[in-house]
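Below, in structure tokens: the form predicted on its own, a single chain.
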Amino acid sequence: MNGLAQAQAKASVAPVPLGLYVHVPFCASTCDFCAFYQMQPTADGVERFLAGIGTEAAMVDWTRPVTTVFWGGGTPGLLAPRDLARLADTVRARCGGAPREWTVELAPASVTAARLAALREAGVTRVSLGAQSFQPMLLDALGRQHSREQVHRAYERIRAAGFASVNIDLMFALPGQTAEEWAADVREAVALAPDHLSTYCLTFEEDTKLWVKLSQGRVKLDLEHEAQLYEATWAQLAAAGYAQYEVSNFARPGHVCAHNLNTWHMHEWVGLGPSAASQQAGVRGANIADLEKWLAHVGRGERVTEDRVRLTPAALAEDALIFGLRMNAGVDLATWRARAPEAPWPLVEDMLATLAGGALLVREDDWVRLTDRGRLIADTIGAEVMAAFEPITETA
């Protein structure tokens, strides 16, 4: 087992954590590549917004205090100092007192000293800023409403304000790119020194600009470039001193995302306003998608009404096998199975023997991890691994 993995065993043991996930809906303009639910900001809207949240938060069994939080969108970073601290009110009067760890998303258009002071005030520990790229043509064929000087300027102000943890978001495989441009955007992003990279491979979302423009031939996917860019990541991350933990993601020492790491290994987690998504007291589902009829759902005291599934033993180990693959330490299945004896085990060990045995999995004793070139398949290997487990969800 390596020293990351045990790192990992050693935590299971520790007291179960609880994440917190909001939702803050509001965006300027909508990315062509997103497909989460946002809308535009009024003062009304968010107003009603805030009012709805601490109605969510008052129906939550909060069975013990919250260690994680993460605010995403959207773009949390729109709202208002003084609505960024009355949201953090409502957070920390239901966490016990301020989380180990607390992750806001902020857009480099929308970073001011003033949010940054309110959030520092409000014990945020870390700022995940979504750059994206530094080249002005790919921000624009994202629909992007930030420039490069603003990135810049955004990343100077956060390290200013004094968070313990700084990531920066960047994506690749986007439409026209090349090796070399993906390849300068990771070095200016490690010339920036933050704590933390994430770099996602663009996905094409129905619903969404790109998808129409797949759809019309406009764009077009390259699989085997989507791999060599891959690859190369890695290779220059490494490099520069950052250790991949997971697919996309990528640290220095201590600066893991604990809140992603929690998600992932099937921990619990409270989801807050429309769209979000939760997974607590056996249950999994998400808010309807439509601010106004989550207002709607929570006036008349109901909460997680879509997508409701009731999640045994079996399921959990279905995803932790999805989400653990992905991570670099991959997973203990002697865990999962002392968890979940009544999932397919025999249909599992044959997958994995197949992995194995076409190089894309390593196995160490009850620990199974990808290779590099299984980590290049990741989502075709999750979809495997649902092909080996019966259908072991229902209806809540």
Given for the second form:
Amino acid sequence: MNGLAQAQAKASVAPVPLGLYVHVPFCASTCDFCAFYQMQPTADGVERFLAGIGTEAAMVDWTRPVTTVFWGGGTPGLLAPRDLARLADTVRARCGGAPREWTVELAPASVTAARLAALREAGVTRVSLGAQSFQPMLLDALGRQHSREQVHRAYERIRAAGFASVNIDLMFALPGQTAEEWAADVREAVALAPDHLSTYCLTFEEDTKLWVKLSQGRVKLDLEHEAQLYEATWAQLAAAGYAQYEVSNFARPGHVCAHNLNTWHMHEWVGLGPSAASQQAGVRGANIADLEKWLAHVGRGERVTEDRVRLTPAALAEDALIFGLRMNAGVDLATWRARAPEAPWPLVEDMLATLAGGALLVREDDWVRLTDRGRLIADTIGAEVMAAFEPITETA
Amino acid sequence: MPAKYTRNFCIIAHVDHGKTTLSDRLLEHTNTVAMRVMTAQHLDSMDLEKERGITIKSHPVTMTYRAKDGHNYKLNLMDTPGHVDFSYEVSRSLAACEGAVLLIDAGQGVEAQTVANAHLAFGQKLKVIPVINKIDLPSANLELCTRQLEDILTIPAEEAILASGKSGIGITDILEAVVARVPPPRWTEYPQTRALVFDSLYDSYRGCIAYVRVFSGTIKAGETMVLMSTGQKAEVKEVGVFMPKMEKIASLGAGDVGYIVSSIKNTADVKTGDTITNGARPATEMLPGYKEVRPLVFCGLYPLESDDYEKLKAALGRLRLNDAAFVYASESSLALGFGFRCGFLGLLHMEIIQERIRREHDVEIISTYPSVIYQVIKQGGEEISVDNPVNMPDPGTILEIKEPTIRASIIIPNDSMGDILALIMEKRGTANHTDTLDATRVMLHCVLPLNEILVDFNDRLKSVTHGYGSMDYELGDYITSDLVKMDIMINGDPVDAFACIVHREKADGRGRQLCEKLAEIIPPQMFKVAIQAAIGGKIIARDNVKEMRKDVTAKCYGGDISRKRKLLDKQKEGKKKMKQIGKVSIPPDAFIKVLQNN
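Would you mind generating the form predicted together with the partner chain now that we have the form predicted on its own?
All chains and molecules follow, beginning with the one already shown.
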């Protein structure tokens, strides 16, 4: 069977996975690096948010059961156990049974036995703990509201509750952080033996306190330092038995985050809640990033009102390359050539050949993946992909 | 008023020796509207002249003076451009006069330009009236000035008039000397009408306005006039004089200085130095001294923003209207896009034009490394002129390359001698001889290749002499030199904007410097990129552009896709604006930064 027939056969057998993302917009305080939509919780606000989720969920055209669920924020853990259960009911009503993977993001300070029990009860399989660092000074510098001890305590509680998979989020290249301090953070996380680790190089997002510091010259960017931290992290985690599967993500066998893979493979997902993004039935877009306005929209029967674009197969192929190349496994060109034969493949092939010539990319038959050096400049390469696809996006 | 009561004269001086102040005093004394008022009213576009203390355009003025002999005299004061780049224009202004007031600053003494201007005046057979100005300055050294007059300029000291434009001392003496010593107008008896064009101005309503000195005959509206260099005929629409404002009169007669508005629109048709005669009774001989002005220095001018190309084109067109000596033609460069190859009379002329494009026309521009005109003799004896390094033929076909030189007179403090000689040597010049000016200064005569003084010579001169050095020059001969064309290549592709013609011995240094600078300014690339300097295929210097180390966003959730695409799109658009030299993306301003740093 050739590649095209194989892909067609696959498509006819298994339906495209469907993810569900719920954005819980409440935080006790705003971290200095965070650009996500969030606000201080009020009893009334939480109540109306939960009602809104119910309304919005009822508007979605659920063509098939969701495969993965992800609750992010914000801090979903700020909701009371009772509210968590209510949100879970809404989700379950739309799942058509238990999803394969159900992740909830928790901040260390909000991890209580009661909440964990409520989540377990609801069917949550995976917890992502936003530790970020173990160094008190750096936690303070990030504006995080928790201590090193709280991280450890939270982790123990999560493990005790018996979730199938636990992730720890860490951040590096923090202002003032040395390579040794970062290596110590990684060691400390590894010692806890989580199933999954996400290590995020600090990004200066607009509208964050850190951005302001950067623009005032109070913190400085050092790309060489960042590159070295990336390389050191990759080596350190590989030695500890964590396989890298994306720029910032590492897992022990069987613990990759299916929900995120679903996104990077350009499958479909439904986003509920203010600012949540959806990609479904050939349309991509997001809800408005404002609780009141989002409530007004869903009240009128409107959702996915922002940045709405219609996705052609070629556009999806383009994004599958841009985002797929961030993954260590890379991208199967055959699949996308079959789905989008009209895409400017000769130009894409030229671009890929140039990257391969510069030792930034490796090609094995129809699979392409970036080398370590290539993955470190995946944004530049993403822009190259975009340029190669331009003839088709211009006319689409 | 008969021509014998007319005196045509000019004031020549070194920059800052007080020409404008003294002119104002003469105008006041003769009850003519002050030049400064005039300047404020009419010439506000010429800030540059004021800033640089030089005159680019002529501002003639007619004064009436009742002399001590009881007669009224018509005194035409000519203004002269004050820089060596405009020496031909200076010579034409001088040719319109019979006398010159030579100003010497009592505190500064004779300067390089004073000498050059005095020699130009002697060359035009003008009666020179030496005036020692600013005599009321505490630093005035009259003895020194009079000795320099005799020694350097061979003008008898007793002819000198002591004056102060600022305090009004000696003004009457100067006016009386102009009447008594400057001869009445020459060549008035010539049988036909002849007038010398010494400048022109473009007026958007009236077209080209010619500034003329009438030597013989008359010119009035309604007549047909002929420009003798080309034979072009035109109808005279209006004639007038400068009071100092243009004032229409019935006719211009022998000895008069005034203007002619004709049916000619284009200033390029009215060449400085040309002779205007009457169409019905034309003269057969032109007034002496006319020549075609040819640019000496060339460079490419490009808009900083490629969208400004049309704006730059319009600006060049407008500048050209008022300045026939400035020439341009469109060209394009791989590195800089679409622009213009421009020719100038000299360095100052080039700087002034560039500055006016920026200020008056509000276009940001970048200029390529300036070039002179090389004479290239090819195998087989064919000789070609090359003003753009890009057009230099293949080295294998060249027999020899000749470059223009200048003969420079440099006045320096004695204690700078060592540094100046080193500078001249560095610039491949030869010092000929020195004249002692006074106890502290000497005048050094030397020959320098013109291309060596194009960029920083004047700054270096000022620097080693702590600001006291001054230079004047005239064009010298073409000499054969060991010149080579040096190419700069990025990943093996030559970049036209950096091609230059250099002396073989200087190629290594300049090549290294350019490679280093480019490697530093070109941002890190995805791949290894080599910058090389080469002469005829032989690499003489190289450097590497840094490889990109890290450009990846850490987080990428479902909600980030749209936002991330926007960022990448920006990056992609940014790359589109870059110049592609092979696989290398170079920001448009990278070349500019290198050129600016030169």
